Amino acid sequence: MAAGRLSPGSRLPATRLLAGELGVSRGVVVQAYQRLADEGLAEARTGSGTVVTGRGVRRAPRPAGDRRRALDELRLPISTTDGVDIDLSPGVPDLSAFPRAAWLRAERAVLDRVTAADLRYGDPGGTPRLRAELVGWLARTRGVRCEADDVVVTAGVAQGLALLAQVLRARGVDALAVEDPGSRGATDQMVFWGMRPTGIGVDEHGMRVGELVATGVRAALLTPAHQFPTGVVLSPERRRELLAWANRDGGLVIEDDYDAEHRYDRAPVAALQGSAPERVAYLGSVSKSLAPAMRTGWLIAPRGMQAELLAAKHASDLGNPALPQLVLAQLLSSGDHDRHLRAVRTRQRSRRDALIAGLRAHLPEARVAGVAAGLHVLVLLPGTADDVVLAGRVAAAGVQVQPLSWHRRRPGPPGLVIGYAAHPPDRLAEAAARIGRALSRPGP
């Protein structure tokens, strides 16, 4: 019935017509019938027996197209346009190098000594090795001070974000400055949880403080190691002017490390955390580093904030199954993250080195943004052209990758900004040459 095999109005075998032809006993039909009644996909009529109501009918098929469509509003990283064959959408690490063998050396380290105690339902802010291991790789990578009872283990930065949003909320602080421009994912996360943004200007010194404060908001989110989607990094009297207004006004930062990892020319700058730990919540992830697909990140925040984001997270999913945690965990004390790190970033250098020598040769007239960091170029454009079209005329050409605009939230110079560490040097300088191409003819 609820499959649409019988329509409406048909009208069902009597009970012990039907227990003869599948040999069961006749209380066993009437049980059955009664159950399908109860779930209103039947009912008993005098004189008709007991015939089929049309309540449990399926619902007519999906149009075609309408998951796409969804995808393609959120504008993820696997709805691509059509025709595109080389993608250089920001952000997309190179997948190809996942350490799959040392993950599997790991997993059968974990599975040899994981007991019965470590498969039940455990802390929500995460496994506590796991923790453990991110407290001394956080201060020896990044500089971050913190307990392994600071960390919450969370699906990525995104949970993080949606984390720290409804307890900002139940606290009456729904206000939030961000970038400008800036990550539009991690804008629109926020928004989904019911904060409002406030766009603040950031130049070559990152985020214009002097704006934040003139806002009177009291919480603001940065990706201050590398900011995306314009490369630079927060320079140390702009940091310290954050810092001033988070005591000051008892402002938080959200700190969202975002390819803090991949420095190419020297070592990143610490994280602003160690610096102010109760004034700053910090987020990092796997994502750029291994996998998105692992979902695997972490906030630590102020101790004043903790409770109640541990009970958020365990409304949330109960938390994060612990199997790839404690993966993680073996990888960290083995030294093999480090070591995949230190072979990805000898890597990537190499492509950013290969795409921006492209861009000089057939761009010529466009200026490449920010550090040597990270996964991702800002393509400066003369002029004022629409950039979503200029995106538009790249992606005719087979190239895909996001025009500045997406991550404005005010008015501002034309831009690309392009990701380059899912392809070889070779590959991203053909993808260079179809973009000088595209943009240096006549457009519509």
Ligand SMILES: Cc1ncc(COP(=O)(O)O)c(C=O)c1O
The other form holds:
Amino acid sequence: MAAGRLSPGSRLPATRLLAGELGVSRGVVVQAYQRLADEGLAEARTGSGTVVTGRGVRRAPRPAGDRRRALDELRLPISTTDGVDIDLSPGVPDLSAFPRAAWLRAERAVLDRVTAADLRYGDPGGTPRLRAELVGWLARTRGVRCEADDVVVTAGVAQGLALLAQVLRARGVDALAVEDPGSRGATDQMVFWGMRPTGIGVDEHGMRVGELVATGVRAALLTPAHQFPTGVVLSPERRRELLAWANRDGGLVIEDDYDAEHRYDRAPVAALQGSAPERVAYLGSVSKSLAPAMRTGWLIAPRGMQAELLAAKHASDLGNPALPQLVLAQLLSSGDHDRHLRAVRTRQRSRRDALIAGLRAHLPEARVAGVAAGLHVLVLLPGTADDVVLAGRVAAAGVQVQPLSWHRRRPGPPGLVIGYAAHPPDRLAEAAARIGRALSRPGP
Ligand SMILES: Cc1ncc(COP(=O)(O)O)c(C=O)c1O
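Having seen the form predicted alone, the form predicted together with the named molecule:
Below is the whole assembly, all chains and molecules, this chain first.
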């Protein structure tokens, strides 16, 4: 009836008949019909028994294409992605390399010993076991200084940003310095949560801290280890300037430790957080080491923000799901996570080399930057062409890349942001050849 399976006007069986069929007393059926009448789904009509009204529970009609359009608005402004067979969007690791066997082993080990109490609503900051593992792992790999109670386990860096924005807004802070160019996704999210971004230029040393200081803004979001999208590392001089600003002006550095685990040519620079734990809110996740769909990350903020962040996390979702947290803790403690990272790092380096070689051969006039770390390179193009148009031409050749201008707040030279982690060298060579052909052709 409510689901629309009985059409309006159709008659329900007589109560005596239905009671006989179902083997229940007639009183039960009379009561059930009365309930239907009370809910407006049926009505008793003299002479014709009980009839379906057709009122039922109605949903508003879904506007045509509404969901599709809403999702599209969150994506790239490229004219078409139809016919793309090599997706080189940045920020995605090789998902076919997800360590399934190790995950399954860890899940078994966890389920063998998980207690009933572990399945209760837990600490909104995360299960103690994962927080404790993260303390050791982040200290060893990133130089982060914290204790288990400083860690808030989040649904990715994205949720860490959302929590920070909510707390900053509640404190009356809404101005936020962001890198320009910088992650469009991260900035859009902060805007969603009510922050007002101010773009600060990025050069070969990272964010221009002098520009930041001049704005008077008190919170800055950065990707110091491997700047997105340029790939530069924040220089020692700029790190010092940034921390001096934070200490002197009471600034908060929001350190998005994006891509830090993927460094090929030398050991990664340590996180800023280790040098100034009370001035830095540190964010990381397994999105680039395991998979973005894990939606698992961490936030380690100055201690003065802890209570408000926990309240915001509690209000959002009462805490991350417990079992995946315990499995990740097991992967970290068994060393399987590190083994996985070592294995993918070797493979990614050869993929990066294949893409660079292909671009040098097919696009010799371009400059390829940001190659020392991460899962993408930045291709800087000569001239003044609109890179959204260029990315559209590349997409028409079946290769998806991101235009650099999509990540810019003010105009600048054209470029393409190209991810390489998800494809084997021969596909990357093919992609580079297609990109070269698409860009060398005179086009619209
Ligand atoms: C620079 C940057 N920060 C943060 C994120 C979001 O990461 P997460 O999946 O951990 O929420 C992304 C996503 O690709 C990103 O590019």
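Whichever C-alpha set is largest while still superposing within 1.5 Å between the two forms counts as the rigid core. If you're wondering where the values come from, they're calculated on a predicted model, not measured in any experiment. Residue numbers count along the first chain shown, from 1.
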### Message
After a rigid core superposition, would you say the CA of E21 moves by 2 angstroms or more between the two forms, or not?
### Response
yes
### Task
Would you say whether A433 is displaced between the two forms, judging by a C-alpha shift of 2 Å or more on the superposed rigid core?
no
